[in-house]
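We begin with a single chain expressed as structure tokens, specifically the form predicted on its own.
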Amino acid sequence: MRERGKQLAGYPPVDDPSVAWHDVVVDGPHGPIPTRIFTPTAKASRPRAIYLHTHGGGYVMWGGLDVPHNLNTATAKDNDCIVVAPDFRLPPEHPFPVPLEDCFAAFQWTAKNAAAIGGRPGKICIGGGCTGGNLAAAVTLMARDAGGPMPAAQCLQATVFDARCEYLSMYENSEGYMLSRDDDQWVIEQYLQDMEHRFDWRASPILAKTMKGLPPTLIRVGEWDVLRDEGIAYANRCRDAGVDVTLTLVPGESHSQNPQHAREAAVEMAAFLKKYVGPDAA
């Protein structure tokens, strides 16, 4: 499965002269966290936005700094931003909450070192797709509850917001749309191992007591994704709490991005980053 995951991520890595990268080691509660930092090589007149990418891969895949390398390079290039990509520990070898705690440590390190890596202190967007979005959403809630520092924005794509897997779209789109309900349950089982953790908001961010105080949030999910309805529900909970939310429901798209929508998705993310964490963001 992990070999298949590499193919889906666009492995092996290919360097782009427009983006430089270097590796650092972040101290975490479970030991060192290898982390790769991607920076556009073009000279910047002002500090750049930072995007902390908590990668997807169904929790169990995409481990290793090289696996999401091409995706992170493209993000840095397309958005003229710095990408920080932690290689957090993966289940089943390292079950919940270890991966989440690694990601939280990576966020805290990034917030502390933003200026040193060429970024804007206090202007960090955290995000990811699927299970990476789950980790990003939980880190943001943890940061809020800890009293800061906080992400300035979060970008959550086709995200697992609820480990209970009991939404209408789970059944409507259960077969034939890349990610099935059984697949979703399986990866959640690998992550949690004790399924009672489904009711812990750190595993199911939608169960947090309140969404009040969360930063501007972009949620993008496909019409045919099993995760569609929990994405809509999370957006509604955020709106009810006064959070600035952009919800994009993509017609004709499953859990896997429709190539016809790739440019649209990139433009939307670029505009979101520019507005909330870019050089001119308040």
The other form holds:
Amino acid sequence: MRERGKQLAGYPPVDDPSVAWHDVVVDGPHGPIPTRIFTPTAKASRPRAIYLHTHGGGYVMWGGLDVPHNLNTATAKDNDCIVVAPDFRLPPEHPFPVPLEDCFAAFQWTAKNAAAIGGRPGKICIGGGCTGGNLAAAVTLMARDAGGPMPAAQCLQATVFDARCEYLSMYENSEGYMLSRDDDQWVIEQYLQDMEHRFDWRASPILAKTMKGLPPTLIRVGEWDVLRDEGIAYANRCRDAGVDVTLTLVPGESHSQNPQHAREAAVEMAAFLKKYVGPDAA
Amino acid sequence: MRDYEKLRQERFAAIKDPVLRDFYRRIEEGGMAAATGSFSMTSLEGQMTDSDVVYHDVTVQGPHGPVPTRIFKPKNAGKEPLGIYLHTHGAYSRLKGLDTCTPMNIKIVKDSGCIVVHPDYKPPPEATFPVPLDDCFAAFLWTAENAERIGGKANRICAGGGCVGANLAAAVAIMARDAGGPKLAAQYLYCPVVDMRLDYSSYYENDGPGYVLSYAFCKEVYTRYLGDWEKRFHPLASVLLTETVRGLPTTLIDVGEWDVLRDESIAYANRLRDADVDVTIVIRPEMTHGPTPVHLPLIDAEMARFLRRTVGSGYSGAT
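Please give the corresponding structure for the form predicted together with the partner chain, as opposed to the form predicted on its own shown earlier.
Now the complete complex, all chains and molecules, led by this one.
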């Protein structure tokens, strides 16, 4: 399964002369977290925005720095930004909350070392797709509650916001749309193991006590995705709480993106990054 | 899975108040039937008449036919307009009939000094969602339209109820906000059902002998109400799923710490607070679902204070 996941992520890595990369080791509460930093090779007149990518892959897949390598290269290139990609521990070997705590440690490291890696301090966008969006949303809530540095934006694509899997879209889009409700439950079980953790807001960010104080948020999800309705519910909660939130429902998209949808997603993400963490962002 | 059976035994064993301990022991042994008996002993016991309260019946025309409705007033009401409490009762068919809730409604009038309007909406299983809700909303519109005639004011109406009755009240509040006509000034949600998807920790933690409600019983009740189980995702059934809670009225949520409905009550309060709605949540220690002889006086007093403050004699909003 992990082998098949690699293919989906675009493995193996291809070097691109416009993006350089190097590896660092971040210390986390569960030991070292290998982390890859992607930097555009062109000279920058001003510090760049940073995108902290907590990768997806159904929690269990996409481990290893080389697996999402090409995706991260493309993000750095398309947005002229620095990408920080932690290779956090994965379930089932390392269940909840270990992967999340690794991601949180990677965020804190990034906030502390932003200038040293050529980034704009305070201008970190955290993001990911599917289970990676789940980790990103939880890291943002944890950062807010910790009272220290916060992501300046969060980019949440086709995200798992609720580990309980009880929305109409979970049934409406379950059969024949790539990701089924059973699939979603299966990956959540691998992550949580004790399913009572589904009531923990760190696993189901929709259950957080408050959304107040969250940074500008982009939620993008397909109309035919099982995850559609929890994306809408999270956007509703954020909007009610005064968070600057954009909800984009993509017509005709399920949980898998066709090339056209992927291009559109990249364009929207680029505009979002430019607006909230780019060199001219306030 | 936590050992909730052990927790349950520890909880009930640790209760110090002998009245409460005895109350739960009877429910533990007698199940729902004993609970029903307990309800009648507490909230439903009382007289059908009271020297301080008058009432009369009207018929509200709703979209699904007539809704018999009883209006309760303090006997010696002066010229000043009174607050109005629109009581959408809980327990659906178990409290059907205008007489069943009459002792309770008389008590609410006496405690709060407000007018009580009580629609006997058509309950499930004969009438399924949204018929009971439409009946309640029709009763609200009637109340707003006739507020001055019955001695109240249209902008001083609180809707409320317990359990599934609170669900109806919360949905009426949302419908009123969205309809663009008269709005509620307050909502009183006593141990409310706000999310019929049945997936909160409290459904597992507080399920077992003595807790009055259970996951299985709730599912049965919701299914009967919805008719079609898939309607649980409808935002007027699971009001927590409504697009926005902005603009909802001042809210009091009162719920037991040991109620299966605790966590959705908390989630709804969190959502309302985030949206800057004036919301108060009271979580009663050692209370399951519904009142106990120990908690009932506290709950009644809190409700009466809330009614006086939001729509009654303490009303300080626009006139």
